[in-house]
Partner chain sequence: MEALLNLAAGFEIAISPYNLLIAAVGVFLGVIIGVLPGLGGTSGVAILLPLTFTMPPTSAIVFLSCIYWGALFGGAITSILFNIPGEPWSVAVMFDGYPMARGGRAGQALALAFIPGFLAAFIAILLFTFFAPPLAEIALRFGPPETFAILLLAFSTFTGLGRGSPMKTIASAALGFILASVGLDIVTGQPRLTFDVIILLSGFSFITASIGAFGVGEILQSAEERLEFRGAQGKVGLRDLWLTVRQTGRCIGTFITGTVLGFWIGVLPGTGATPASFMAYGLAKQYSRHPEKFGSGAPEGIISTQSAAQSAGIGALLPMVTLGIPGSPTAAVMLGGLYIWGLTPGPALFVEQKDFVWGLIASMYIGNAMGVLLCLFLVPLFAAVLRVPAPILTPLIILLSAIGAYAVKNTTLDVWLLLVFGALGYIFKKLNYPLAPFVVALVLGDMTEEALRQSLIMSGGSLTIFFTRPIAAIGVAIALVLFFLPALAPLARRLLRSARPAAAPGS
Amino acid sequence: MGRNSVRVSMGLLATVFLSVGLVAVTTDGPARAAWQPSKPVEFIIMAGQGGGADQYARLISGLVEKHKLAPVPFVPVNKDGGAGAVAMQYVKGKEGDPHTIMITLSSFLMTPINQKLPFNYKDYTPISLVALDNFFLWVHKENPITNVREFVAEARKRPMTVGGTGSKQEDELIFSFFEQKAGLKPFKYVPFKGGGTVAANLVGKQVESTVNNPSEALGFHPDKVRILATFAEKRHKQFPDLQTMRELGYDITYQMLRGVFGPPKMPVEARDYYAGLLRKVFDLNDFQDFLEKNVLDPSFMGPEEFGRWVAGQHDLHEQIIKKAGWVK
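Could you show the structure of this chain alone, in the form predicted together with its partner chain?
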């Protein structure tokens, strides 16, 4: 243990030395078992207040506080704008900082591709994946379409009006994927600012179908909305009868990462500390309840596994985006 803490201090000193060119800070004091944050942690959210990512970040920081899992508070800071680009740029500038972490969603992979930004997932330190969010295919309860077969038949006849969050983000990606695989007429895709608004427009019959995350539209089920299928790989235990798109003959699976990254070159000790902490949060009953109620797949990955997984996801997103013709 003692050796460990020496290594930590050495690592920190080296970082300070290299980046500032000064040896000014001492990190000794009573020898501690492992690295711990020594000041409040900035928990960057790459979306606005009230969105999905915001809810997860506030849930995690709330649970850390409630169960006293860390010696310092985790302060959620929204850096919205530019579909995540602003947050990514900010965290990129925090190179080597052990007190900044960022909660991400699919735009973490897609925005750098869409906007041709000078950075991408490779620049960040993967910490852990906490859950995979699902997407369902929804229609209004009063819609005569009751299953995917009927949906496809209708969508081959005429361009259906569908809605989703943002433009060239996950919802449009799924619809575009669906269009390609099932040979449908191009959807009239109406972009809205947030998932809650998308669900409201489905319930209000402004659009015919959406691919809302369960957490956004389940409140209306089964009185106002109908679920036709899930885009997950396997069926959900909460909905044992709900078929996956793959079972129905359309090879479309899509899940959204809910994971945490650190800035470039985050010290390994800090990375492992946060991964351990997130594991503790993940194991809490409160967190598991939340995942189950909102039909998220509980899937925890540590830094190395998460890093490999993200690289694969990046290539997949790049492929679909190119195929959809969003980026030349």
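Switching from the form predicted together with its partner chain: structure of the form predicted alone?
Just this one chain is shown here; partners and other molecules are left out.
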């Protein structure tokens, strides 16, 4: 999935929303011009093409250009691999660079823990949270399973083949929780490079089920795929009849962060510029329409609040990863 978290059940939930505008810098004399990028901004995507992170980065870049919000273009660059480690390593090497930003998902928190990397979220500059993404439980339209009760009954009989983005990332974590909470046979989990590929493999019947983000699979709905439930805390206005897993008796809720970070030691004036810019993008009707169409929760946080929130989410993810038995 190109993906964030994030909100996980099992007592892991709290979200505070704060908007931050562009901070003007003044002196005792005439006001100085606020900092702006002087060359194209490299917008790193820590996932492959077609997934959620890829879609959001390209949407943001396109809206910046369409509405002339910046004096330079924002250039999306996919750096997939290593469950996000490739992108994180690349941006870490851009220390102090005010012309590089990165869109992240929950693997930004999980991968350094799972792989015991020599860096983690603390090494990057938090800029803004722009949304919280949701997860649905999907099957192929031709699958005889039409609801969660039938899914559980089948998954208690045999190991089902399921797919998701990467190994030991959000998708596999959700399936792991589902397995534990419902007493299912261990899933045969197949990792793919991105959420777009995951959706294509469900459509092609290479896997029996996925937990794709809505934006990654709604293009195939309802002709090719069926939604069984949402892992959100509450129902979505776009799908008022779609039940939550909690309503169905399984205490599993999870949302993924869609946030933007800068390299280590990014100058504060650059950080504040991007936060202000992203707030402008967030407020655009085009962006809000995209969030509603793709069933994301519109949630904006500026640098300082986002930084505190991410720290708490890291601790929570560390707990649940250990609970899943992925690391000691």
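Numbering follows the first chain given and starts at 1. Every value quoted in this text rests on a predicted model; they were computed, and no experiment measured them. Heads up, when I say rigid core I mean the largest set of C-alphas that superpose within 1.5 Å between the two forms.
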Rigid-core frame, C-alpha of E150, shift of 2 angstroms or more between these two forms: yes
Displaced residue check between these two forms: E208, CA, 2 Å or over, core reference: yes
K181 C-alpha shift between these two forms of 2 Å or more, rigid core reference: yes
